[in-house]
Structure formats: structure tokens, C-alpha cells
Amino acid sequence: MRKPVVLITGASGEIGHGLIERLSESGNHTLVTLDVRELSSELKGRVHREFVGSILDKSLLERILAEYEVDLIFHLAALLSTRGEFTPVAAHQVNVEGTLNLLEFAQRQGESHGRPVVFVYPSSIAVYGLPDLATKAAAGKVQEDQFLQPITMYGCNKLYCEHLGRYYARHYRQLAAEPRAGKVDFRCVRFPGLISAVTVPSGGTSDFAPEMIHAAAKGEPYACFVREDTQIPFMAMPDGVEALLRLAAAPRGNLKQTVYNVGSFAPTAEDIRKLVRQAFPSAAITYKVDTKRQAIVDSWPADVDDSAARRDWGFAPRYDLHRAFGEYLIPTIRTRYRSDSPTL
């Protein structure tokens, strides 16, 4: 017999660090992981299975169904927005046709053992597309169907994989004699900028904010690629974790949407600079606006309303800004850099 378990691809990638050490902790779930990277030491001995290989192998895809029972999917793999438009083809490759992979999996998956299967996705603010600074300005806080014409390939790719979530929930072959619909039960989080102290940023446009943390921390000088008054929202790892659990977790006929805003916090670029000088005060932290990835970041919004996150499944972050710099990201990334400093 097939043997039940959860899902996770992209699993070596910050995110997946995060959510490996919840699920496994719980000990609840018998967990297999995806990514063309191997795990870590530290998570290879959290999972019961590891597959290296790439989410666009669609044989090896076969095999885990054959293998396993699969009732939960988190689809974390993705290649991210800054490095997206420098390999715009290859990022399409990924984000697009590497989650109808998925979603097909999925839909397979649901009609072999006669259950949906819960597939949660982590969408980003990059589906957003403000036109100018005044309109970003006047907007305040963003819902979720608003100002959609993103302007990265990263955010083209990311809205049309919400579409493919929802046709594949609700409309899936829908001239077919019988019905097929409803075997994927697809749940989507739309993430601000995620900062983690555990992992070291790797390629998001956003990655301002945790790049001034870990320099300050090593004692490198830093140069932010954007303004000073650059504002978008923001939301610490743990928090961006327990969202995607607390979504997986909760019950289908709360859920009155597919797509859901979170947020946490929307401080300026010079907010964080402030923050980061205050724990390291010798930090040498300067501004070298890169234009085009500011017109990146200037197209996405200040602040999100996640007011249907809190209301459909209780989604309620740990972390404001002050707690998330003092409790979390400047006590874990100041011990990370110690222990790696030689010992004299």
C-alpha cells in the first residue's frame, strides 16, 4: 500500500527550512521533500524521504505517485523575482509549467485515493503592479484584486498560477461527460517580503531588508539598492510559516476565497536602516539606488488588507516590526555570525 504523506517541494529554500522544523516538531506527519538542491544536515534527518530532482521531471513525479498517498502539498519551489528577470524563459519553466506539473499531480493524486488534496501555495505581492508612486501613495492598504498588472516575470508567472489554482479547483475539464473538479483543493497565500534570520537571502527583490540585517551582523558595509523611502510590506519567517499551516489546517467551508493577502508590518527602507544601527550602531549602511530594481519595488504596494486572512481562517502575526528586530532577527542572525567566527 501507498503510504500517506505530506508533500513539500522546494523544501531546501527559506520558507521550506521553516515549515520542515514545524511539521516535524508536531510529529504528525510523515514528510517528503523535492528540490533540485539536497537538504541540509540539519533537515535530512526531519524527513522521511528526499527526492533531488526538478519539479519540470515529470518522471520522477510518477514515481512519488506511485509511491506515496500524497494529501497535502506545499509548492514552494519557484525561482525567484530578481533572478526571474535575468532568465525570464527559465523562470516560466519553473513557476509556470513546473506547477501545472504539480496541479496535475495533484489532480491525479485526488482521484486515485478518492480525497482532495490540500495544495497550498505561496503567491507574492510581485502580482501587483502600481502604476507610479502617486497611485501607490493614495492606495493605502491593497486587496487582493486590485492593481493586477505586475511587471515582473516573476509576478506574470505567480497571478496566472492563482488562476491555474482556481480553474484546477473549481472548473477542471469542464466539458467532460462527468465532472473532475474538486479533487485539488487549492489554497493560496500572497506574501509580503519574508525576512528570515535562519537562511541567507537568495535572490527576491525584497531582499533589502534582510541583506542590511546580515551584513550589519558579519560587519560588512552595506549599499541598499533602493530609496530610503521606499515602503512595502514585510512579515518575519515564523509568522509567513504558521500562515501557511494555519491555512492549510483550516476548514474548506470557511475559506469564502482562493487568493488571500498577509501582511505585517510596512516600514520604509529607512525604518530598517534605523533598526539595524541601533543593534549594530558601528554598521556601515549607505544608499546606492539601483533605478531599475526601485521601479521593481516603487510597482508594488506600501501595505496590504489581509482583513479576509484574519476573518476566514484567523491568520494573526506574531510579529510587529519592533518585535520582529528584537525578539527574532537580531538576537538569532547576531548568534548565527558569532558561532561562525573562529574561535582565537
Ligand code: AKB
Second form
Amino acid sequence: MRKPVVLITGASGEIGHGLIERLSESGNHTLVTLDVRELSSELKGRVHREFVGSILDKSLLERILAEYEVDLIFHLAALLSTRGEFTPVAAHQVNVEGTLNLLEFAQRQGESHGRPVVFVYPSSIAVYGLPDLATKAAAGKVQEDQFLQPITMYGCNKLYCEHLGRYYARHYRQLAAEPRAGKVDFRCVRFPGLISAVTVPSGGTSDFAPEMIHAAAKGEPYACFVREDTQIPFMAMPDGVEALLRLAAAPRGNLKQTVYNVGSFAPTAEDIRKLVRQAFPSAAITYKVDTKRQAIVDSWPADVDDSAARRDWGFAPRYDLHRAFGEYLIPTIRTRYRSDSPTL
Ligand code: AKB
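The block above covers the form predicted on its own; next, return the form predicted together with ligand AKB.
Expanding to the full complex; the earlier chain stays at the top.
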């Protein structure tokens, strides 16, 4: 008999780290992970089985399909927006072909055990593309269906995969003699920039905020690559993980849409710098604008309207900007970089 498990792809990344901690603490789930990078030694002990390999490797997915019965997938593997601009074809392969492989995997799982597979997919504010700063300022909190003209490969990939997920959930093989849709229960959140106190991001364009905080805690100078008035939404990692878990657990009937915005606070780069300097008064933070990365961040909304997520599945972030700094980021980061704590 195949074992029932939760599958997490991209498990070694920032979200995977927090998600594995939370799921393993609950003790209710058997976790199977898939990532090209090995899990940290701390996470290894928390999962039932770790597959080191690519989501593009179909024979590896076949093995997982043959051995395990999967009811819930968190498909986190992705190449982010900055990295994707250096390697757009690789980004498309991982972000689109990889997601297609996982959706097909979920479809086959659902067909084999007869239950819909809940497929939780983190999309991103990168799906938005506001044409200029005046439009961005006037738009304020954007809704799910506005300004969907992304300017990055990553944003295009995420937007397309939102549609692919909807296709698998509702219209898969619609002309076949026996309809097969309904085996993939696709649920998507559009994340803002995520800020973790325990991991440092890489390859994203919202990375200026977490990089600034971690550099200050390490006593290193930081040159912020966007202007001080730059504004996009952010969220503390525990709220991001909680959002994924809540969306996964929501009764199907409550979900009126497949894609939901989520957000917590929307500071400018200068707001973040001020809070970092309050916590680390000697932090040397300057601005050295990278006009190309700036253009990407300028195309993302200043904030998102997440009222649908609050209404349909009770999204309620714990941390606003001040609580995120005061109760999560600064205390945790101070401990993390104490000279006697182990490096991650
Ligand atoms: C990135 O910067 O690419 C990501 C994102 C906003 O999805 N952090």
C-alpha cells in the first residue's frame, strides 16, 4: 500500500524552511520533500523522506507517484525575478515546465486514489506590471484582476501558471469522452516580498528589505539597490507560512476564486532603513540605485487588496510593520547572528 503524505517541492528554499518547521511541529503530517539542494541538517530530521533532484526529472516524479499517495502538494520550487532575468530560458523551464509536471503529477495522483489533490501554489506580486510611477501611486491597493502585464520572465511564468492551475482544476481534457477535471484542487496565493529572520533570500528583487536587515545585524554595510521612496508590500515569513496552511485547510466551498492576494504592510525602503537603524544604530545603510532592478520593483504595486482572502478563508496576518520588526525580525535575527550561534 502507498503511504499518504504531503509533498513539498523547493523545500530547501526560504518558504520551505518555515513550512517544514510548522508542519512537522503539528505532528499530523508525513512530509516528503523534493529539491535540487539537500535540506539543511536541521530540517532533514523533520521529514519522512527527502528526494534530491529536479521537478523537471519526470522519472523521479514517477518514483514518488509509485511510492506515495499524495493528498496535498505545496509547490514552492521557482527561480525568482532577478535570477530569471539572467537565465530566462532556465526560469521558464523551472517555473512553467516544472509546474506543468507537478500539475500532471497531481492529476494522476487524484485519478489513482480518487480524491482531489489540494495543490497550493505561491504566485507573486511579480504578476503585476504597472506602467509608470504615476499609475502606481494612483492605483494604491491593486485587486487580483488589475494590471496583469508583468515585465519579468518570473512574473510572466507565475501568471501563466495561475491559469494552468485553473485549467487543471476546472477544464482539464474537456473534450474527452469522460471528463477528468476536478482531481486537482488548485489554490493560489500571490505573495508580496517575504522577510524571514532565519534565512536570507537570493535571486529576488524584493530582496533589498531582508538584505538590509540581515546586513545590519551582521554589522556589515549595505547599499540598497532601490530608491528610498520605493514602495511594495511585504510580509513576515511566519504569516506567509500561515497563509499557505490556512488556504490549504479552507473548505473548498468557501473559495470563490482560485487566486488570492495576501499582504501585511507596505513600507518604503526608507521606512525599513529607519526601523533597522532604530534596532542597530550603527548600521551603515546607503542607497546605490540599480536602475534596472529599480524598474522591476517600480512595476510592482505599492500595495495589494487582500479583502477576498480575508473574506473567503480568514487570512489575518499577525504582524504589521512594527510588530514584524519588534516581535519577530529583530529579536530572532539578534539571536541568529550572536557569535556563538551556529551559522545556517
Ligand atoms: C522576487 O523578488 O522575485 C520574489 C517575489 C516578489 O516574488 N521575492
